[in-house]
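The chain below stands alone and is given as structure tokens, in the form predicted alone.
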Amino acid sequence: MIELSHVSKQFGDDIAVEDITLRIAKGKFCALVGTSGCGKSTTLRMINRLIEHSSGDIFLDGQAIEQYDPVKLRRRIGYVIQSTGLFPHWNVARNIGLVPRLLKWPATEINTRVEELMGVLGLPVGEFAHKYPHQLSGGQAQRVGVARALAADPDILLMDEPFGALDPITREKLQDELAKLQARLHKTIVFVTHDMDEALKLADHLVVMRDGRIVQQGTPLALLQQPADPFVESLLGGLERGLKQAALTRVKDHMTSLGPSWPAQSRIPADFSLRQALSMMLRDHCDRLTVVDQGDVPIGELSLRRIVKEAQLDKVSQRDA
């Protein structure tokens, strides 16, 4: 869907991005991470030509982006930024319907699409359609920004630190909503963040940048298991990499059948993460949990001893490979 081949960007004598090559498959969620000034936002903005690249090639669906009209290109790509960019003198409904109006959709289709997206993003039409940006909380405004980006049903969504200004609780809720949206819509998303936990939680493909270059890329699990250098290891959490890896795996993937002994008193849903399970074990001073389904029916058990043994086997397997 998106391909960057030996792309560089230079501002005067300063090199912001240097010789990066990246392929993002259709329907995948790619997160660009790194320290401030590493070139991740510049890379994002080159994709929709808000910034023109200095050298190399960028393709969308196999076609060089120079062959697209810049305005038409941007209208087919959703774009979400930290400050939302909502028009202050337009109400929520009008803000969301901006791109469909520019594309000259019929008014009835625009209204239907606006109402649909407001419902999906937890913004009841009767309560929010006529409100103005200054009447919204930060989380509500960011929801409107996401809805506007999705209004014309773009194949590609670019998101530049969209949740960076939000409080931790609101941020986590919007991350969860975005993950659910992606599972349902399968958009091709490029997401810039400095929050590694956010990137690990959302992304299929992780790209670590430093000084304008890509230093490592791959699945979050692959990078956690084998960071390329001390910089990547530090960015991934250093000594906490094991816990971050545990956050990516589900309890149901590590549980065993219920043994002959009595079920453990502490219960955990099968879809919870292994990290949540370890936290619960520490909290409840136990080394075994009963795993339950959505109806709270026991379906298995999780043993700390088994988790440790599996981790040891994984380490041996990686070393042999």
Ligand SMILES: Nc1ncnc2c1ncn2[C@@H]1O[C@H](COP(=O)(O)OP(=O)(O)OP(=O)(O)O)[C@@H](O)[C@H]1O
Second form
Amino acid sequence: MIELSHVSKQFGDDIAVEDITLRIAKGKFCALVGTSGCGKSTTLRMINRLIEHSSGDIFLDGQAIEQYDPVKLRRRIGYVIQSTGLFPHWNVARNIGLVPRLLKWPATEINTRVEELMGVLGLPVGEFAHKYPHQLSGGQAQRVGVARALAADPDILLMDEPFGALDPITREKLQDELAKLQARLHKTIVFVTHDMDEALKLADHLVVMRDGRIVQQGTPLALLQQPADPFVESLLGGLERGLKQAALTRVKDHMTSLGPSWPAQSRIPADFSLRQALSMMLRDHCDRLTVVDQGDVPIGELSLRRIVKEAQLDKVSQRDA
Amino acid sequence: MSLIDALPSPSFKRRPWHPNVVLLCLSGAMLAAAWLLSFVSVAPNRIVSGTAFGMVDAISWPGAALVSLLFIAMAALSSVPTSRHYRAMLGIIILTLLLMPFGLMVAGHWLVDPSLPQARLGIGAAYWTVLFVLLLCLVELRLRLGLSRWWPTLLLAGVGIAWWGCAALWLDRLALVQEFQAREGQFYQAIGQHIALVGTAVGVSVVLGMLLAMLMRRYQRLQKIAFTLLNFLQTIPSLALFGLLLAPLAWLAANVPPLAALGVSGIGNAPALIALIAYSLLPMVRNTYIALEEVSAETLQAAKAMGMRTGQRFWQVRFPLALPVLLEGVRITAVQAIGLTAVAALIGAGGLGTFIFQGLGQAAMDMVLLGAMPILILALIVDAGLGALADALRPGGQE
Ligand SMILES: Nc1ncnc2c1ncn2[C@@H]1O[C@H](COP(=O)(O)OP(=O)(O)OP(=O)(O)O)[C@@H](O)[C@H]1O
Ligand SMILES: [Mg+2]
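And the form predicted together with this ligand, for comparison with the form predicted alone?
In what comes next, the whole complex appears, and the chain from above leads the way.
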């Protein structure tokens, strides 16, 4: 668990981060978003003490961060950055094995771990273990970066725009893989990004920052439904907000059981998002879809009227609450 | 990085009828030099200056025809530059280099009167010009063919050994060889002294330079003072620096007996080494400092974030990443020291410079050559060796 309480950071006279209070429960995925220079990276680096905070308290598993030896602390925290920061003079295997080596694991154990991680991140050992960073594509280098951060099995992972420099397709692929990995490993992740869709897709907890302060935090859905001010609203996509919200909602949560009427032609799997369902309706010029399970067997239906109405109900119930 | 590497490597074009102008001009220059300049000179003894002979006199018409043919073939090949033609030209260059001592043998046989035991053969301007231009061709071909530094070095070493063999076995009429034979023991001793002086000076300045560079990184204020001082030292002419050291060292030797016992005196090795080290420090410190500072801040930050301690970050990340640039510094320092050590002969430190200055004193140019050529060869070998080492140590064999 990571806890920041009234944390500030000053560089000389400049205030980079001001009075931040943030709790990230164990196993949660927290995304920091905000315009450039608002203090996201600084916040991240204060957690592994690359930057010492000026005031306030940071706790890690209930213990103040100053009480840890910074070097040992960093070895317990995985860190991934946009430029990967791989060591150009070491091959992939050596890069990944760095922290275990620093922790003096036995050589055989390091090898096993490196090969295991390369498998997990889709880097065939035979092909990549002996390549050097400059021989890798951006996506491959980023996988190595993630593998290196995971090597010593840290509880906490700090990721600073890890997929920022990748093309949209590679980025989406890596996002999906990260989501899968997280579902399995349950790390506590703090993730900085400029890509709002990425944040909404991956995060359990979304933190919006502006000029060193936290403007609003909560679940992605809560922020989409009730942005605190116009800044958060525009950051979350302005008019597109409805669609972004739909992207977070599963079809199966809005389907009704198969009615007596003739089933609709277009079919959609139950675990697709509402956004994809809306897109399909627009494409196929229909207002009803048949929902199917993994075996393509119809299990319900989805109607446009219902989606719109339920969205309205959600809003009303939230206002009352 | 040597000057040759800094030049943009020309892209490889396969357009027909588009000659390689550089090689074409060089071939023409060699042809002109062979015909127009003096090929060899012959002198009845060491003192008298020789009579110059042209190519036809020296190696007769068939020989001249062969030489012309080689150069014309090179010109023809360079007018249609393909990678096969470049390889063929490389072959012609090697052949020419190997034939050069035979030309001297033939000339010696023809022109030197066997009844005069002192008579000797001097190498003419045409020979030197062709040799120099052939080296330029090699540089160009190395770039065109994308060969590593090692290739030309190995090649020249092979040619050098072949020449050595010819010189030892058949070229005893050559003035250079006669100069060598007259002082063979002295020659080897001088090479040894030269290498020892350069080795010590470079070794000491590598250690001192690294220490100084590291101190400068720690104490920023030292940086300005040290660079100013080292830059100033570099501007003193070498002879003047040797002279300046004479008085204080002589005084030290006279007044501090233990130092005198160590061999310190106003002339000889001590002032030579001090001056050589003083000159070597600037390139060494500058390159070490830049190399260490140049390492990407992002990589170092990542090293810190992974939990590497200060020492680990230095020795496992900063230093290995700086090593290629640092070795460039060693290379520059060593090549510079090899040249400077020649001057050290003037204050009695020995080395190959002895022959140069004795030769100059006696107006015996072949003796000057006897000193200058090994210095040149030594510099080339060190340059190529350390350059290749720096290349090999680039991160992950990069670039
Ligand atoms: N080492 C430093 N010294 C001085 N000022 C700094 C330092 N690091 C960051 N800052 C300042 O702190 C502020 C926040 O920087 P930070 O890097 O945290 O922004 P960011 O939100 O990560 O921006 P981006 O999205 O562009 O990465 C900026 O105004 C920056 O100039
Ligand atoms: Mg940042």
